[in-house]
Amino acid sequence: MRECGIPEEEIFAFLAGRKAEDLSHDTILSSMCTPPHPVAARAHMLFLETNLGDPGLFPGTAQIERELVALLGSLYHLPEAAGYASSGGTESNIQALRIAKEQGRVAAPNVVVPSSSHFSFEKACRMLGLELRKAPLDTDRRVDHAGVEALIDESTVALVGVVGTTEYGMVDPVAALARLAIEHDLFLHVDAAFGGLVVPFLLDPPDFDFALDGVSSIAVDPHKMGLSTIPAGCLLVREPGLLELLNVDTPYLSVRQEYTLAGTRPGAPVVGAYAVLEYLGREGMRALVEGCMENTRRLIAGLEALGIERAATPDVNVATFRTTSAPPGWRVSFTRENDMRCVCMPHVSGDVVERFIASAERHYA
């Protein structure tokens, strides 16, 4: 650290030299963030300085974050469903499977998840010191859930389900892991960091909320194709009693205890994510995730008429294709078994898309 600081000027155009140097989204097809809603950061920008780890002194602040669990809630058919805003999906996916751990008070506990699941579970075990059983897929890349049943033991704590699988953009077939989560009274918590808000906007979406009995928990990432600042995710839960299960002591905080992961927590982006999702109302969702979509399916049709075949028929706008390279100049990722994987951001718009096709028809020729 400098004995004297520097100009304003001076650390601005250091600053803005950094900048520089990141990429474009207009070029950016791998990734699940998309820049935030003006909406989102201009109430971002009002609650800069806010704590929601010592609520007592932010109250209006802590109001809004109940506001964004109960929007969220009534988006999942469960209006007085209990949560918080967490810092995305690692983090929601941890506390659900935390949760499930106190539940289920096994000497070894495992949990069975999709061989598709995000690597954040593999943090989340390791951690707390749970098995990881991964669950095979169908054909079409959702899991099977007669492979998911056929893994449940006396140990088995939870059961995972994804809605907008990372690599593939799949959703697994939440309804019948709610049966086995019955059927064996199991936690099933849904990771639905992407396909949260898209799912519940598309013309004819399959279920996987709370309307289904067996889901306990629901993770959502509003700094997805919410179009809110970063960090905004949320965990919800059925009950509140099921967060209560993590509480700790806060002695000298404005509030006895806490069931939270992070102590310091930004409220900034909780009231971005609910200033946009406010703002937009669930028309607005409908036509942002349709216009997703429609990018999505020209990218695969466009793509195929150049005799670049899908990889996978996706529910959510994830696009993936058989090939090992892509077009130069454009930012794109490849899953594990070396599929093209493009993420139809809303950024990524129509102009986007075929200047896309038009690279990829001079690369492929």
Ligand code: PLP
Given for the second form:
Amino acid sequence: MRECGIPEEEIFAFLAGRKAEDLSHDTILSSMCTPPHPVAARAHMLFLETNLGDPGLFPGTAQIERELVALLGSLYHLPEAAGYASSGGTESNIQALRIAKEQGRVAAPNVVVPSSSHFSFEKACRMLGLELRKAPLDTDRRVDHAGVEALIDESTVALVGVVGTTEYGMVDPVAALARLAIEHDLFLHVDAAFGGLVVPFLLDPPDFDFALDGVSSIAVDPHKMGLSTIPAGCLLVREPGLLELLNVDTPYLSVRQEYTLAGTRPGAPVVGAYAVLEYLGREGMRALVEGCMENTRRLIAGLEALGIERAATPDVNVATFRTTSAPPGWRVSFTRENDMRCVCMPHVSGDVVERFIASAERHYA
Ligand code: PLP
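For comparison with the form predicted alone, produce the structure of the form predicted in complex with pyridoxal-5'-phosphate (PLP).
Expanding to the full complex; the earlier chain stays at the top.
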């Protein structure tokens, strides 16, 4: 660290230079994040100093967190769901498995996840000393519930279903998983980090939420399709008692106990998430999701017309193709199976999709 500070303008000139090195979203098709909605950014700026880790000092901000949980609970057919704002899907998934482990209390616990699940479950299992059992997928890349059942034994503490898989954009058959969870008396966590703000706004949404009795918890990330500022995740649970299993004493804070993973927690993105969801309402979200789905269909049709075969027919706005080569100048990603993956986030507009298809036409000619 310098002995004497440098002028503000000099610092900002330096920061602007570094920011200019970042990629423009115009060419990014590999990310599940997107620039925040201006309403989210404005709300975020108003709450920069707030700390939800000490909620008694910020009762207004803490109330907005409760409103966000209630809004998402009602979207997921359980207005009285409990929950809190996390830093994103990774934290929510870790916390859900912590709850399942506490509840299960067996000697060598295991969890059964779809083999398509996000790598955050691997982190969670390593941290928590859980055995990770990966269930096979069906030919459409959704988890095979018979394969899940075959992996359940007396040491299983949780099942996981994914709503909007990271790589291929598939929605697992959560209703079938919920039946298994009830039958075997297991905790069922739904990782809807991506699809939680897509699926409810589709024309014919599959069941995946608390309307299904077997669903115990849901992870959803407003910082993905919710147009929030980063980091904004949310973990919802069916009953407050589930979160309370994680309580530790917090002697010097304005609350006596906390169940969150992080201590200090930013209020700003939580308020941003709440503001933008209130601003758009269900109608605005339906329009946003319909646009992204339309662009996904157009991208798939455009590339298939060039002879590039789709790798899956996605349930949400992730398009994948059987090619290992991407048109130059674009940032796409590749799945574990080496398929090209393009996420049609809100910044991937119809124009961007047409430009991508035009580049593809030249590239694959
Ligand atoms: N779960 C799913 C399905 C995801 O797609 C992701 C990230 O893309 C995560 C969890 C992890 O979310 P985060 O990176 O916000 O922790």
